[in-house]
Each structure stands twice: as structure tokens, then as C-alpha cells.
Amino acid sequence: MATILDGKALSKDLKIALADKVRESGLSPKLAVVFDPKNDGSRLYVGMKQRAAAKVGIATEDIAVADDVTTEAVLKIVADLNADPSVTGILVQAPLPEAVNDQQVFSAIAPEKDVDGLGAFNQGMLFGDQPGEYAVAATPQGVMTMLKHYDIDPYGKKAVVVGRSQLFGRPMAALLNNANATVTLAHRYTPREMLLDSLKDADIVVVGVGIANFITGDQIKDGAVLVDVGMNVVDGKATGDIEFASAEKKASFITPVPGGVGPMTIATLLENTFAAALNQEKNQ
């Protein structure tokens, strides 16, 4: 059976460390979050997100945008928040209202202020693997946090990650690349065979594409580590992307959903907070 990759038990961890790093610091982190309240998901996951700042001292100023907002009026909000100097770290939850060019209101945020790492900026540092202080995007960050703890080193690995959103598959596949693994891109339109002949020897298995049960414990490697980065919905349960039940036997290392990536996004969110204010602090 699987070792289980426990992100809930790592990230209360992380926070209470971060909790002390704030306080020693003397600094006011802020976190401003700009998000459509008219989708389930982005409300529970920034209630949720203040209620972690709060906790470990950083402070939080959620902005909720109007259905029929522009791109130029969220990109508005985005130049009046660079501005501020109380804000020090500022996320865009998407999906933002249909008008709104999503990528384009990322790559407005301020690169020192861009705490999820999705403008063109930032992403650009990771996949050129640039050395300096930038922000990562938080969910691929938080799985190699995880990797790390667990002593699981992605060098001279095989790697596949299914889903290629700018959010999750693609900063994952560059910071698995970084780490020196060889690494596989997949997605939802991949060819089904031609998934599962990348499945069948691939040492580490990243999903998220949202689809529940889409990965199965059949077509997976002997001894492969699994994260699943997949949040559905069945029958009242959460449930992941990869068939857990059957994955857990061929395993070496599986994340649960709940409890596996979900705190990782949000510990490392806010990490990548309080980094953003302390470089701030520093280049003044």
C-alpha cells in the first residue's frame, strides 16, 4: 500500500512556522485578492485563504467584481492595487467573469507584487529557470514542497503531467524539468493511448484536469508516486482525478483528496506572501 502524501498535516506545519517568520519580521503583509463571488469555488477558496492569513498574520482585502465587469476595469483595480504601498501581494482568483482576459489582468500585476507567479514575468524566470527572488505559481510550488518533505527527488525521474492550464500543468512541468526530471505534457485532449503509454513507465504522475476518476490504478506504473491536484464533486464526496482505491495498491506514494494538495495551494500562497513583502521591504 501507498505511503500517503499527508499536505494537510505538512501545511499546518508550514503556517506555523510562517506564523512566527511574520512575527519576528515586524513587517504588515497584505494580501489583496480580486475574485468573482458569483462562483462557488472562488468564494470557499478565498473564505478560505483569509481565514489561513489571518491566522499566521497576514492581512487580507478581498475584492469582488461585478458580473458584467471589463478587463479594462479589472485591470483598473490591478493598477490602483501596484500602487498601493499598504498592499505588498496580490492575486487574481480566476476564472474571473466571461469579458475578462484572464491572462491579460495576470500579467498587470506588478512582478514584486504577483504572488501566484502567473504574469508573463514571472513565468517567464521559471521556465528560462532564471535564478532571483520570484513568486511560483502556488499549486505546482506546494506539490514540489511536498516531494521534498516526502524525500522524493524528481532527478533523473520520468515525469508526466496531465493538464496544462496556466495555473497548475504548465508551471508544474517546468518546475519538474528544472528538477531535472524528464518530463511528459499531457491533458485532456491527448490521445487516450497515447496517455497511457506515458502512464505505463512514468515514475511520477501529476493530474489535474478535473475530471473525477480519470486516472486508474491499471494504468499506472508499479511503485509510481501519485499527486493528484483534482478537485470533483461525486455523489456529496470529494473526489480526485486519479481512482484512489485502486491507485493506493500500486503506489509508492499517492496524495488523498481532500487533505493532499488543497492546504499545500494555500500554505504556499501564503509564504509566497510574506516573500513578496520582505523583498519589498528589502529593495526599498
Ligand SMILES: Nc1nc2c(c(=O)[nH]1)N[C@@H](CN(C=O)c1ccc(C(=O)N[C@@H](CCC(=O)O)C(=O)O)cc1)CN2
Second form
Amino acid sequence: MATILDGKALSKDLKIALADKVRESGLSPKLAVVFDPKNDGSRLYVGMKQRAAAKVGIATEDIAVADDVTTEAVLKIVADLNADPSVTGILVQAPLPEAVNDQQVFSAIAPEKDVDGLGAFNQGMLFGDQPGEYAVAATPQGVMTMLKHYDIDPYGKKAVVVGRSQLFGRPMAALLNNANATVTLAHRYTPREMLLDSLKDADIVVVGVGIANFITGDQIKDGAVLVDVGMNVVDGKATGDIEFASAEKKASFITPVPGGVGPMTIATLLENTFAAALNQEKNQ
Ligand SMILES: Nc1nc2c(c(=O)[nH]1)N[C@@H](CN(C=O)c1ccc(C(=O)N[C@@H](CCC(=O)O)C(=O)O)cc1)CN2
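Any chance you could show the form predicted in complex with the named molecule after that form predicted on its own?
The next block holds the full complex; its first chain is the one shown before.
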């Protein structure tokens, strides 16, 4: 039976430690959150982020955009936030309304305020293995923190990342590559047989495709580490992309859904926000 990678418990500890650091720093970090209030998921996640930020001493400012907002209008909002010295971090909750080019907006955020690490500059630094002071996307960074906490070292391992979104798969593959794993990045155009072939000898599998129970226990190697980034609703219940019941019998470690990667995403965003405020203070 696998050990559970308990993101809920770990994120709680990280937030307690972060609250102390924020208090001791004497800084007043402020996170501006640009989001689409008509999107149910965004409303839920932004609410969770605001409540968690308040608990660790990070202020938030919400900027709800209208249904018919244009890319240009959101770029103007971001430019104003970039220029506002009271705002130390900017988060654009994806997805924005359909007409908006999310990636263009992410890349307009000043790199030192890009606490979600989704802009081209921050992603470029990550891909060059030199993130330094520039934040890395919260979901994959949270996965790496969780692996480290449980002493799982990707060095020399075979890792398969399933899903190549800007939010998760691409930065996840880069982080595992930077940590010296040999990485396969599979996606919707990877033939099923090719994916199954990669999975059967993978030491670490990280999945985020948004299809409930997409990976099952019979497809993975005995003792594999399984990380589930999926968040689907089946019969009213949060369900991951990995079929937990069959996979936990074969894996050495596995993340649950809920309670795995999701809470780590939020804790990591808050850590990135505090680090950005510290760096801005240091560099001014
Ligand atoms: N700008 C961004 N947009 C989006 C991101 C992101 O990291 N940056 N990620 C996702 C959603 N997301 C954060 O924004 C997120 C998803 C899920 C959770 C979470 O804690 N989930 C809970 C379960 C909640 C439930 O029961 O419904 C869990 O896994 O335990 C946190 C954050 C999309 N957009």
C-alpha cells in the first residue's frame, strides 16, 4: 500500500511557518488578483487564495473583469498594477473570459511581481535552469516541494509528465529536468500505446489532463511515485486523473484528490508572494 503524499498537512505547516516569516519581516506584502467572477472555478480558487493569504498576513486586492473585457483592457490593468508600489505580487487567475489572450496577459506582468511564474520571462528563467529570484508556477513548484519533503529525489529517475499546459505540464517537465530526472512529456496527441509504454517503467508519474481516472493502477510500475494534478467532479465529488483505488495498491507514494497538490498550489503561491515582497525590498 502506498504512502500518502499529504499536501493538506504539509501546506498547513508551510503556511504556519510563512505567517511567522511575514510577521518577523515587518513587510506588508499585497497580492492583486485579476479574475473572471463569472467563472465558478475561478471564484472558488480566488476565494481560497484570499482566505489563505489573510491568515498568513498577506493583503489581497481583487480586480474582477467584465464578461466582454478585451486583452487590451486587461493589459492596461496589469500595467497599472506593475506601476503601483503598494502591490508586490500580481496573479491572473486562469481562465479569463474567452476573448482575452491569457498568455499575453501573464507575460505583461513585471517579472519581479509575477508570483504565479506564468509570464514568458519567468518561464524562460526556469527553462534555462536559473529561476533565481523569479517565481516558478505554483502548481509544479508545489509538487517539487512535496517530493522533497518526502525525500523523493528525481535525480536519475525516469519521470513521465502527462499534460503540457503552461500552468502545469511544461514547467513541471522543466523542474524535473532541472532536478536531473529523464523526462517524457506526454500530451493529448501522444498515441495511447506510446503513453502506456512510457508509463510502464516510469519511476515518477505526474498527471494533469482533466480527465477523471485517466491513469489506472495496471498501467504503472510497482513502486512508482504518483502525483495527481487533476481536479474533476464525479457524482459531486472531487476526483483526480488517477484512479486512486487501483493505483494506491501499486505505487510507493501517491497524492490524494482532494488534499494533495491543490493545497500545495495555494501555499506555494503565498510563499512566492512573500519572496517577491522581500526581493523588492532588498533590490530597491
Ligand atoms: N493563475 C492561475 N490560474 C490557475 C491555477 C494557478 O495555479 N494559477 N491553477 C488552477 C486552479 N487552482 C489554483 O488557481 C487550484 C485548484 C485546486 C485547489 C485545491 O486546493 N483544491 C482542493 C479541493 C477543492 C474542492 O474540493 O473543490 C484540493 O485539492 O484539496 C487549489 C488551487 C486553475 N487556474
